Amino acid sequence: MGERLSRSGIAVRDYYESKPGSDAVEPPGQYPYTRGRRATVPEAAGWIQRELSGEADPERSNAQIKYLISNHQLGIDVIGDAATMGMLDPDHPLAAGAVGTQGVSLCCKDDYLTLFRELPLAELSISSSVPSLFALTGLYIAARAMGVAPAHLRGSVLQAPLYAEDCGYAMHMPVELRVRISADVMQFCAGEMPKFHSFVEDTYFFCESGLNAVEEMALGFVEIRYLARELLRRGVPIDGFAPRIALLVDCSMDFFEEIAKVRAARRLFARMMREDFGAQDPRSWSVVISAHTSGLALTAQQPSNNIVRGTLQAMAMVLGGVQALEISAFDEAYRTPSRASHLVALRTQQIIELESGAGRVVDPLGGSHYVEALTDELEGRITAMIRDVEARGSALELAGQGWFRKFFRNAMERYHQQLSRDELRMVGVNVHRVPAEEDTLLREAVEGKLSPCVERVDRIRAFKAERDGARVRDALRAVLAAAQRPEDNLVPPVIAATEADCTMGEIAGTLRQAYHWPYDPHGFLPALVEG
């Protein structure tokens, strides 16, 4: 990279000390890395720009994601519709009517290979928001059958075990198979894939319930500590998995916190990682962050205002320096991001990149005042409520008393509160508001939406009846087997059953049985092997 210079001729460092006489702040890419986890500015873009994909069927989300990289998207970053990420089937009764409306439709090994036709996948960073088990297979099919060999992807799969229910997309699953599957997942690639991120704590779904930046960070952290304490005991040493580990947060609009709520979390991290669990690593020590633009920030009144909003959290984000980048479209209060919109949203992070200036120094807001005063507020407050919540006794057990139902529950109610009572200003909703019939700009383009993909379910249901019944059977006792067994990782067997053309339902359905829980938790279907 040439010398970086402003608009004016400067040259710039790649970042800056503090005012002599001023508080000391240790150097960007040093323990415990409030800074960042790099000293230097990177000769590429700073951060892995991309944008949340998935509609309809795999062959047109395929489509989709070809059309975001012939943009210069540099990841992929896939969320699966209702029906998939609540882990039913495309023809289960309850799903047929939504089929791909709110992402893609993904139950089975075809729609994999689909997918991910003719991607590169050993060049790009390939994370999703489908459940992770499931994701993580798979991609692990579609690499081996594209010649490309799993120990070589990157990426990652999301994992929040202990909130799923709570605030997200029902499995219906019990928490402790639940914390099973994202232990085993990590377990997993810790030996076949150590370049992808098997655990990225996704506090960004749980913040979108309504929680401020303590709380979403404090619960962050105490799910990270929790699977972290369940990898010790299986034996796995913590260096062999901290490196996989990333979070991937919210961004509100509350600018200059969001920023301190990066750099606590970096260091909060850092400081948790060497001296609670003994890391010696320091690639354990210093995690990778990704942030996704706020959805709950976005208004169906005044669409337009939303590019404004995304704007803003995603310089929040830049200058707070995070690893990968999402904005929310505009039109997402209204649908998944429509062609316009996903174009929007990467133009976005674009012009931050190559326009602003924002990207030529690390930790460009490093020594305000501002800034690492709230920094220091952050961490004592996120370290308050972690001891708090730990002290009321195990996670697992909180979760499966429903203490997180409840105060995720408290946390929505208080937003509606703030919004209904005007202590939080939304523009269009109870500030600054326009005529219904005045509100017209970009209202064609957010309105168009997506219908049903009707076809898909009956495609999946001529697939179930065409593929050999019994090698399906087969493969799902096997899964039944090793899930009855504590000590089995579940990743092999549902691997070698997805191969076998059991789709993700099935799959779902028979981890239940092993836990003695129905099948199908809505009653419709009947189970395909004995429990």
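Basically, rigid core = biggest C-alpha set you can superpose within 1.5 Å across the two forms. Numbering follows the first chain given and starts at 1. Treat the numbers as computed from the prediction; the structure is a model and nothing was measured. What changes on going to the form predicted together with the partner chain:
Annotation for residue 12: C-alpha shift of 2 angstroms or more between the two forms, rigid core superposed.
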Given for the second form:
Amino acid sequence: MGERLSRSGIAVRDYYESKPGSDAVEPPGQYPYTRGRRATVPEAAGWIQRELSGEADPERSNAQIKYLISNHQLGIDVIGDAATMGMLDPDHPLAAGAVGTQGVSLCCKDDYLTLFRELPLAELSISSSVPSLFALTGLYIAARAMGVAPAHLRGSVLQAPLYAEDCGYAMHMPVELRVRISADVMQFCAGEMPKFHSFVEDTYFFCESGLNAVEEMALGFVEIRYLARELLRRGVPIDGFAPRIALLVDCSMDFFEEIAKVRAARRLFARMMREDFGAQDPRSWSVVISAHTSGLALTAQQPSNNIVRGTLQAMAMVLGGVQALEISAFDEAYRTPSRASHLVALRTQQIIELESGAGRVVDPLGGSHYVEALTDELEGRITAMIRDVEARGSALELAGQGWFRKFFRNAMERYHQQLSRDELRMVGVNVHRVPAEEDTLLREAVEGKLSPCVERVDRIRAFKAERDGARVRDALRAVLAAAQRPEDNLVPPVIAATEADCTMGEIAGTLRQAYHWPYDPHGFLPALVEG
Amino acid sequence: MSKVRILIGILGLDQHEVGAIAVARMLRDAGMEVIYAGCFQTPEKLTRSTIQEDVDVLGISCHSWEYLHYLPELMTRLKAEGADAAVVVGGSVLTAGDAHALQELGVAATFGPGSTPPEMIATIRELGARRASRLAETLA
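Output block for the form predicted together with the partner chain, input the form predicted on its own:
Once more the chain from above appears, this time first in line as the rest of the complex follows.
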């Protein structure tokens, strides 16, 4: 028999023993936090149980959030539709077929107020996968309108300035602007929203290109390191922002490697903050980790098997010790999650919490010879890859040259080859297939899908026609002027512009304009103010 | 026998290119001439390219549901412009119900998540050969 390899290519032995001369790993709650951020089990559920939600218009997405909360979801995570994720308005000519089908359509002040209507913003953790500048703006405006001080808000926004353009939803902005937006959001929150995680390093979305655990974490750390240096360059002390950094990791099907990845990531983060950046505050060392189970691992064939996949992955993340968790719903290989699949995912988390006892102690696998060996091995490999990437040049330049894009493309290709050559086994895809006519279980759930929300396009058109055009243009001019001054923070003028009824698409276009990029990346719309 | 020419594109804001790129490469490796149009296509743009490139087959890759919105317009435009390329639609999100609806619109073939590479290559080759023989008849 040949070598047995983990997903990231670590050759494993038949069994593991304690390393000669090695001491036990430090207890949880102590540097370098391999075993966990804290040494005590929390009284409530040990992690925020949430599902990614958002569909159709803000009205329906608000109802969807209330439905999930009524089923004891413990936090919110909202994703936008394709237009929103790419910072285009629903009335953009390319958006019509996709309005509200893959997430919620958001573009103006009223949308944010509707999305969060009647939700206990001060008590819930509010996370968003919508582009960070607008996610923050929307939450900030809604909180103020609802009488909640932004300083009390908990939750997070995702940042992936180096990679956002390369996989998933392109924003069509230069990397310099993307980095600035991330840093501006972080700096704004450091002052105004001290409880909010203004920088969630989202390794999930690019990992879904088919990256392995080592590549995922190495590229994640490269980005964190780049942004940390940028904030330091701006004069923000490391302990002023490091505690507000969190990770959102992908969870693939390699059970023990994923557990080890979470543990290795905590240790790597602690060492990086203390040794490389000189952080003194222990809160800067112990990173919050959230996880999302892999959508790439889901199969269109025999969709009921996806429930099992989600359960195993979620179990790995609970054993690894994450602070928040989302399970990709079983019908996601075909559609945006249905009510039924959302509930199954949420119930899976609740069963793990309340019935399995997996979260009864902190780091239940700590001291397992195998898990500790994998943790050490991953730490070493991730460190080596971070060094290798950083030795190639500045991450900003690498992004500009398309180095990361090429990396993601190659990973995609490798993944598909692994599948087609049966090096990676997927039940129902390349092994244990069943004829299509026998593959009927849960079939009706995956056939249903959301139609584009066409009436919303008309509503936004009407809104744009009725608002005070002069006020909109003034506010956009202020955004343009701020964007042209590198020392300005973009968040306050963007909040002001949104208050003045400017839309996400208009503000994003104006920002592109300031950086001499086309206002409308697709060439349909003219700019609203002169650059 | 002349090479089958196929244009591959993705409609609207669907940015999941993985499948399209993998299929483009697979068809090229199978000896076809592949013109990769990429993302952000509209029915109008694809109709124009189909005619200008004189392709035998127009392949739409989909990983969102925008094809349901755009396909009726695309089929109407192709017909109005006299383009005789066969239209095929493939993607991981395609269900049996979708396949049926697309065939009603005049789509020549659909490839869902269970489709195998040999099946796709054979179908596209056959569609290309049919157009070539139609063309030969017209010219004869």
